[in-house]
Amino acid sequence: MADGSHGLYRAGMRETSVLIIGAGFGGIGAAIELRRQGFRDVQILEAAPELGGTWFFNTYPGAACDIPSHFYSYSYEQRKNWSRLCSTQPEILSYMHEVSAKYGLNELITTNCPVETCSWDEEAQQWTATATDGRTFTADVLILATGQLNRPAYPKIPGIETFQGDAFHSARWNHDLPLAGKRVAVIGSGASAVQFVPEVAKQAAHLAVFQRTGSWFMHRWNNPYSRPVRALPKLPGVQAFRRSFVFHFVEQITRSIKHPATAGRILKLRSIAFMRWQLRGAPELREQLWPDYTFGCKRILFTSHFLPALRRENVELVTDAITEIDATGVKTADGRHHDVDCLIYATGFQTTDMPAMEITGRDGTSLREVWRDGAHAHLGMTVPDFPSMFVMYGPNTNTSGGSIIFFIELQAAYIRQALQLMRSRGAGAIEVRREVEAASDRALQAQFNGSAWLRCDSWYRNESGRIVTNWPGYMADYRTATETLQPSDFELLPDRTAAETDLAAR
């Protein structure tokens, strides 16, 4: 609610009222998910022109999900018109534009409200989020839903804001600047890289892809479906039957970085033979290229045409270290000066930097602060002295090889779950307990010994090694959690503002 208001009281009971900030597939499940049980005072702020989230800023040429759209999506929206198994970019935008819409929620967006601050009032019980622009909003309940990729990581190369010539972040592409004919340098080689690099090669005169660590790579069959297996999804059952496999498949690809001597064995030998074939005929690329870790240990990148693209006449992989950048290209390890016209960072997203915002909970804690060594939190989603705060896509959340979405979905149910309790015993604000969310983390923390996440350093990590980012287990495993909310793992605080209206009343 702005500008200071408090929620409305009904029948001697105050409604709550809830703030998300985020309009990705995360906020918007929140919003879905309460809304549908009776928590009418939800508003969501936004900082980009639109709703979206990732799939708002992320338009890069040939960019895409990894995960079939049919379970890349919400299990109680599915569209059964994907033009292809895993869908693009604009079509998932598309699709989170008509769920919005059908739900009602596009009244409740506040768009280009990019929020700066967000600190926990105790008296009030409410949490006042204030925007750039200075507008402020209140609220009994806030939600994190901003995610793990939406802020650009920069590389920290000598000279890099010396270069001269046109250079942008992937998550935030300037279609205004034409390629073709143009010396052009892309510096990382992960899931965006392989997605636009394709698309680059086609129209750069030379497209040079500065690679740090090579990476595994599976087969990934996307062209659009034929008429007859577009039908498909029409036929009872088709739908649900897709999902259960997909579900069931990427499950084992988690099996797989768990298990790394056993499961971990056989994708291997599958990555390893769809990587042989494709670079046949190339076995000085092939050495380049070759991934020297655990099979899962980073992410596992899915494609068909990266591989080709780096083969062509016009495109050169480069594996020397860059050493600086200058104003007309990039230096190399090896002496080399790479002239270029244009830089392109595929350098991933702040991750294990968490919060994009300052929050400050009880007594001016701040969950920077609290998160200094890494973020944790119960379940991803709580954090003492935090009351009545909520992250969905947070600490630990995160899927190696199965639908955040799926996790999205569990995290609003158990948030509504949290909420009812809070409403139901008549609480002013719910708090994890210290020793529930203590416990949970070193469980968690325990589950990656023997795994491969633990076999190297990736993104999933923070500067101490901490794996910040990833949920441990399976799928199934994160359901069974969050299934049903215990409330002995909750404090339940008094309602200070109901009882002081009771004491006016008399």
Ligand code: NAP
The other form holds:
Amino acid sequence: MADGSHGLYRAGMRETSVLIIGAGFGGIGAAIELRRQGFRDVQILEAAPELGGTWFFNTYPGAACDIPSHFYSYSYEQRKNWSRLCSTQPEILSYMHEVSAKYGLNELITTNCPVETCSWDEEAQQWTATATDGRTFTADVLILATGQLNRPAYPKIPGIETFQGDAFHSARWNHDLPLAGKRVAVIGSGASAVQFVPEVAKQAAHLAVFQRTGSWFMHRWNNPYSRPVRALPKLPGVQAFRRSFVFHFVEQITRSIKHPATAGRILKLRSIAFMRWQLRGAPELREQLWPDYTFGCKRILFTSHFLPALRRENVELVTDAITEIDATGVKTADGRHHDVDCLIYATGFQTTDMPAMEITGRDGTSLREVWRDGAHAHLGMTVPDFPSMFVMYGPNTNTSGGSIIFFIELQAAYIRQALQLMRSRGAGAIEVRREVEAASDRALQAQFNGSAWLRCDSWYRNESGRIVTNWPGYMADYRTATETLQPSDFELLPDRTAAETDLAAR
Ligand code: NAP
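Having seen the form predicted on its own, please provide the structure of the form predicted in complex with this ligand.
What follows is the whole complex; the chain from before opens it.
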């Protein structure tokens, strides 16, 4: 068929409408997949004034992906002209805009529309999303594409509200505030901090980096490509080889996390050598920085600029615990007061208390309640009692090594298969079987046994210690699990609205 619907709908059948919450990589990827396969009635609601998700909000200096762009991009929209190995935030955001425009998504996106609640109407077999300003949106299918890293987490430090200087979170960078000549403090030393600390260090009069836990580092220079290197992917086969090389390389990071005593040792030795080299002649700093947990348990940080930045005259690494924040700065357990003009929270995101909004399924079941002891979903996407609802980048689909875009593409294709199944059988809704979800969750959690992920505390784990964010295997395993949807995993609910139409016609 000219519209690409491939005979998706039987005569008289109403078109399946789809509501996607979030216009980041997940929401955009889902919309492209569905529209390409004939699901034309797609709407995207986005809280921000612009598409982009995490790449719209994280504009801190030095923001860049840490998986090479040739792989951190949609497989069907590859670029041969990335300016460097790991592109910067403006380049990624403009890529997302280009892709959205090319696939005609811009007119489907309603921006400035933060959704507060989503509820399932069993009679109408539809979802209704309500925005904070009271606007409502209704559709047959709900796709939650709000991601895991979208709600900034602020530390619970006594006196935090009394600070009189400037303060902001790294994911809400205040670009109106010049940092030149200021006394700046950064709380946190994770993946975001290590990217912007080298930039802030160049401007601030004094920079104090408060580290609670050390990290394992690997090298990443990420300078702009020279002209010949930039031209390389234009040669036949180079682009495909490069993507495949990155895929297999990052799978080795996962291998090192899954097998800490073997593959993990090898990568750890590389990390040790790199850290020792960068910290040569600075034994005190090395001691302060050295991690005390198994390699790979927390995210491995790829940067060649952070450790040298800590060696600058105007930069201090503080490892004494923070006891209090007061009007003028930060107090630490050694009794010191650190005077601060500007405080930057690089304390990450609220990852373990999914979902980000109030979602109500069948009989008023609250998703927050179902996930009270830790979020779980079949393959990270479907939950019993929440018919025709799908989650992208949901529970246990984060990757410590791979590209999240690889996962997102698989999820978009899986959701598309679910909708095709629903339509081909004339069903009104589709729901994962309770026993299937429970069994797949048990199997998934068992796969963490023996891995580095279980050997420390991290943002991957909730208060009870359950890992709720990460996928326990390789990207290839997720592909195997999701490539072909198993119809027997799902219950197809009769189309109530069709029955009503039949009755009315009699
Ligand atoms: P993060 O990795 O969760 O780091 C938060 C930092 O804040 C940690 O150093 C943490 O210390 C510290 N912290 C938290 N609460 C604290 C408290 N109360 N007192 C003192 N320190 C505290 O957050 P992030 O750096 O924003 O990164 C989050 C994730 O986003 C990453 O893991 C990654 O997946 C993604 N990310 C990706 C990129 C990229 O691809 N380029 C860049 C940035 C972020 P502890 O370690 O002791 O908890």
